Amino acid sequence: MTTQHEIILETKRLILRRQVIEDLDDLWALYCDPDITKYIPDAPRSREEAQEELEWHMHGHPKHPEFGLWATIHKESENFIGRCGLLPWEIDGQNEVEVAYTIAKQYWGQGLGSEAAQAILQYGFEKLNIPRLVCLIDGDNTASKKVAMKIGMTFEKEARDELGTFMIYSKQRE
């Protein structure tokens, strides 16, 4: 099923590939879960917004096609279980690249977020030669903080933007 889509990277249990329009139902289902969206301040609030986001990421980030949010496919079930990837941001006048990971609730607690995040981190450092990667995490999101620490990131500082306050975890390429 996933072979005709552009695969970005693969782990033991996951395939991360470019999103395709057929992912819309699964992506919207992800955003319909309040346990998912409570930590994503800019999450789509309608199916139309979800489609706009999906179309925005189908070919990578418009300014940085090597980045984007990628469909995260569980190999064993072939299910779309999340959207993970690399996102460019400007924070306090500095360009940053975020390791972003969102996994559907029924797949929580299996280490899949960490597996995806670790692969994305390696991809960013080794394939794209990004010198530094960050995770932007809601202060109450304990699970995401654990993932960031598990992949070797350390808490750097609290920051604030128009959507509120968040924690920055970071790691430098070795």
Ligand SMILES: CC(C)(COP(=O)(O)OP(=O)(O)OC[C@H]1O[C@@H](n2cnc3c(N)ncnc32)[C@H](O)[C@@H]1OP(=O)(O)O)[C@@H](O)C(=O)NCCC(=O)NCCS
Given for the second form:
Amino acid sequence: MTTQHEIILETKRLILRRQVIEDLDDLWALYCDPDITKYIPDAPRSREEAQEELEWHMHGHPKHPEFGLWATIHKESENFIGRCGLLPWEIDGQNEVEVAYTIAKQYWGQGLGSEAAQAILQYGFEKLNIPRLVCLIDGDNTASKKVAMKIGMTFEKEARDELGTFMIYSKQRE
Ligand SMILES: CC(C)(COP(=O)(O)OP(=O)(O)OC[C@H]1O[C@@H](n2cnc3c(N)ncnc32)[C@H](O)[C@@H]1OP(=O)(O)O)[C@@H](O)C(=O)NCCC(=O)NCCS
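Alt. form predicted together with the named molecule, vs. the form predicted on its own above:
Let's see the whole complex now, leading with the same chain.
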């Protein structure tokens, strides 16, 4: 029996769908690249942790099943090329929803990160009616800052949690 794929959204070159357990090899391969995890302080550090993360996102966040990290599939090659989505956080006592994106290195620089992020932003604002979205970015992560700015976010402030300092980019729904 083949696993049913629940599609969340589609762009010109990408399909974003709920993760399924068969994605584990691809997801773990993504996290084995130090250039990917460099700016993701809470990235899984073992295959077991990657599986825990995957299982968490198979059904969405327990309190917000409409959020989650979705398998990002390159339509042309049908490859799993990343995990992107929406994540709920509490920052400085405020509930926030993050537009999160990670694309495998061999696919960088083709506009795919921005394409995914733009579609997720639009989905968050228009389908889920979220009034404000943020990107949480390491100060040295130039590519991620560019993606955030390309989707209309602006730098708001620096914040800190137990994993370190990060920058908050934000955008209000129009
Ligand atoms: C951030 C990320 C998703 C961008 O993906 P991408 O598909 O390469 O993004 P795009 O092709 O849409 O590029 C967006 C911009 O960043 C630039 N860029 C891409 N890779 C870059 C790099 N390594 N260094 C500097 N700039 C870079 C692009 O040139 C583009 O800018 P431009 O339009 O001015 O030319 C990808 O680099 C990634 O997955 N990084 C590791 C995980 C990560 O850091 N995620 C974000 C955590 S906040």
